[in-house]
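Next up is one chain by itself, shown in structure tokens, the form predicted alone.
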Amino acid sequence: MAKKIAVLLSGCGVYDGSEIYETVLTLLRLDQSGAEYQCIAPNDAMMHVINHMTGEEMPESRNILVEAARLARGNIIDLADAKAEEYDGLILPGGFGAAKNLCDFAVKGTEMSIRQDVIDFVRSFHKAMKPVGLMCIAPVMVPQIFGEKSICTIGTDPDVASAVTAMGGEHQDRSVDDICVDAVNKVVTTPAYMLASGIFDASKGIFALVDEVLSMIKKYN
């Protein structure tokens, strides 16, 4: 029987929501394994909107489910009504929404708090024993979902990581087309876009990564 895995997804750009290179690359590697793979998001207001060709802030309010529906051509579903039992692992692609509208990392750096219903379907995976997968600048979130000594990264970034220690992570530099495993808490991550300088090169830690978590279903089950 194929892996399914739950992507969760925070809208859709770079700059206010998903990374689009980071959710594609994950979803056409989980494709290329066989996988099946079903987008999340909250059905919730974004933090803000950015003009993705000026980087400035646009007066108008968007949905992160309905701005995360274009990535999944649609196919997606309100966090509110997802379940951890219906699938084998989980996966967060980066993007500044990660940052912004699934945390507040972004505006509170290490005095950020996370979106309670994003807290308990992450620790819903955690208690099952199921893999967690996150890129990029999401796995500032770790220390508070996976408690303290939980180990990450989020590339060398040294502001990222020490804000990352400072919420009572453990923060190991790892170059782009690496990942960080932490086999205790089942919890893999790699710097995607926060090292990279083009979509292939984001592509060798981003599918080392889908690739660890498909093996730790296989290895545990």
Contents of the next structure:
There are 2 protein chains.
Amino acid sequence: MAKKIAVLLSGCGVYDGSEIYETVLTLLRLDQSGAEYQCIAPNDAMMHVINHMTGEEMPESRNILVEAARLARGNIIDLADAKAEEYDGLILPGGFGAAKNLCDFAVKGTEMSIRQDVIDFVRSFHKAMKPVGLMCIAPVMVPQIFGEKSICTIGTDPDVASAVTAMGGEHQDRSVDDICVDAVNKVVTTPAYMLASGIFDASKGIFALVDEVLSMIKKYN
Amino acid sequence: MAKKIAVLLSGCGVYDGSEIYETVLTLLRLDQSGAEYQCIAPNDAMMHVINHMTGEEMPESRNILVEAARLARGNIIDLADAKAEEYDGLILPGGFGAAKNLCDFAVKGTEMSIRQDVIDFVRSFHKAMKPVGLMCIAPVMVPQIFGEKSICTIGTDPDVASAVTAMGGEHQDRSVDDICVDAVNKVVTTPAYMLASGIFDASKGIFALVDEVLSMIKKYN
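The form predicted in complex with another copy of the chain is what I need now, so please give it after the form predicted alone.
Expanding to the full complex; the earlier chain stays at the top.
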């Protein structure tokens, strides 16, 4: 039976939602590998809407789930209805949405908190010893979710790396084509657009992350 | 010097803009091949905004260029400012945006008209004998732009194929992993999500289209 991966999204667009290329490359690699996937997102208002031409905030409100549905061609479910037991693993693409809509790292730094439904959903995978992959800025959530000394990478940015350490995690520098594996917690992370110079560049680490997540399922199930 | 391809977008999301996977797979293949690209879109209101969860129209207005900027990570220019002479070829991804925002095929069928700025931009490539690739529903614009007997595919849908013929084009059936080449007009088309069962499936014809467009540049420049 095909492995089935949950992909947790936070909108559609790098500055206020899920990074589009990271998400599509994740889905491409899963499909290429014969794995199935289900996109999922919280049904709630986005922190704000950013005009991706100007970088300015737009005077309107959009819903995380409804916008993420664009990235899923409509095939998406509300996080409130998602059951971790139906999936073999979980992947969280990056983009500012991960740091604005899933947690508030973008505005609160190390004082951030993570949505309770996101904590609960990710921990369900952890408790069942199912692998979780996070890319780009999403790994800032690793220490609060997986606990002290959990290991991850956000690339090489010293400020964000220090924030991970300050929140109790262990940060390891990685290049864009590499992944960081916390074998104890079954957490796989990669820098993606924290470092990528282009989409091909980004694809290397993202494909490696997907491969490692799928490989962990094969090994331990 | 790297070949540079213009990618003409129509929004961000399959039901009212550019199909996201088709666009990202195009950009990935261009980058993998060492080609450069520039995303471009008309600076105008979208025909309408579709909720991608429900398929219903939303009571709001969005701008084609501003929404397409999400797909380009902000690196996009207004079609009004784009100069065909700066590019070696042009690719138009599909999605309903191609049939709603670039032309009005989605509502008018064979009575459709194409935005004049889109006609002018694409014809500038044609006049310079530079290749143009179109995927999914976008090839319905081929007959009006490239003239009688221009050859294209939209896959195998009999109604859309008949519409292409009725507008003066020559339609050829193709499978999702194949391309249709009009060597005289240097037009390359592929069905993409007119037929694709998934993103890996879609990638086959899209990668072949990009490869053929780049190969035509190498051959004729």
